[in-house]
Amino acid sequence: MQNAVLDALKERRSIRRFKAEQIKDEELMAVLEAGTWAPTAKGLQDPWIVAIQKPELLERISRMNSEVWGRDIDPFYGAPTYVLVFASGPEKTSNGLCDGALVLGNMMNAAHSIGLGSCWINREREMFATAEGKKMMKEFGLPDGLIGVGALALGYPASFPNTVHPRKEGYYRIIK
């Protein structure tokens, strides 16, 4: 079976270079808005969005999360936007992870649909459980109790992967 869905989604690939230039403001709230249509378990949207583009954020936030990695790189591959995803953690439900993965998924999905390119950036549930992390959570608005969930490098790509790996022999099955 064959649409335009199926086929973006075999189509998408994490982008790792991104030209400078700023996404529009309607293509991020394009991105974000899918974002939200993410199924939530019991309908909770339990999952919050913050998109960074002020640069002097976007470099502390690279920072923190190559630091948490161990690397002296730039993990969000020079984006000119992030999104970060936060959800609640374990304590207060145990679905928190799930949804914002969902949310990171729809949102990535969007992307390419319109032209941008996105990369699932990792550590985010680390960078916040430290100090300065709960710190720039309280600076973004968000409640208490929240953990991160990941981020995407958000932009234009430079470039795109040419090579697409085979999927796994027994991915799947069938049980009748």
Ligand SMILES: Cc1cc2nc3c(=O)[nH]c(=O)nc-3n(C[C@H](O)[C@H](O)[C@H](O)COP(=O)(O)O)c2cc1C
Given for the second form:
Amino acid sequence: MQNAVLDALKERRSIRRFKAEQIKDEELMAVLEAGTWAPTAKGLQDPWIVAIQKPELLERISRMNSEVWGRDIDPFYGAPTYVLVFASGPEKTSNGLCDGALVLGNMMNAAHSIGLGSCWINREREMFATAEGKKMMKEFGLPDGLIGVGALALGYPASFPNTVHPRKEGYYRIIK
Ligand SMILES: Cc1cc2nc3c(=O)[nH]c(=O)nc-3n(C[C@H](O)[C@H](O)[C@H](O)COP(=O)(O)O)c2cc1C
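Given the form predicted alone above, what does the protein look like in the form predicted together with the named molecule?
Next comes the full complex, this chain leading.
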């Protein structure tokens, strides 16, 4: 079968080169809104989404991430917008990571559908477990007890990868 949604799901690729130009507010809102419509365990809407466009913060978050990674490069590939996703930690629920991952997935697919590029950037769990990360979460006005699930580098793609890895043999099976 084929339709626009199925096509977009297959066409989306992780983008790792971005234009410096900032995305439009309406585009950012469309991506964030799509994140809020992800399913969540018990419908609790547990995750929290924080979009960052302030240059000092972008730099700080990039630095925190590269410190966890142990590599002196910008892990966000120079994207003009970061979108961070947080969710409740294991003390409160075992579903935080699952809920947050679906929010990120919705946002990546939504971004692609409106011509934006995105890439999931890892290491938020570690970054926001540090004293600096916890302080930053307070600055964002988030409730206590959250963990970092993941982040998106978001912006206009400067290039689109043309290598597509075929799906692995036996990825799914149907048992009737
Ligand atoms: C949980 C998760 C963590 C990821 N972390 C990173 C990351 O830190 N940096 C990065 O460049 N890509 C990261 N990616 C993107 C994957 O490398 C990418 O999705 C994968 O290579 C498949 O490529 P595609 O998204 O273009 O289909 C991550 C993806 C997921 C789902």
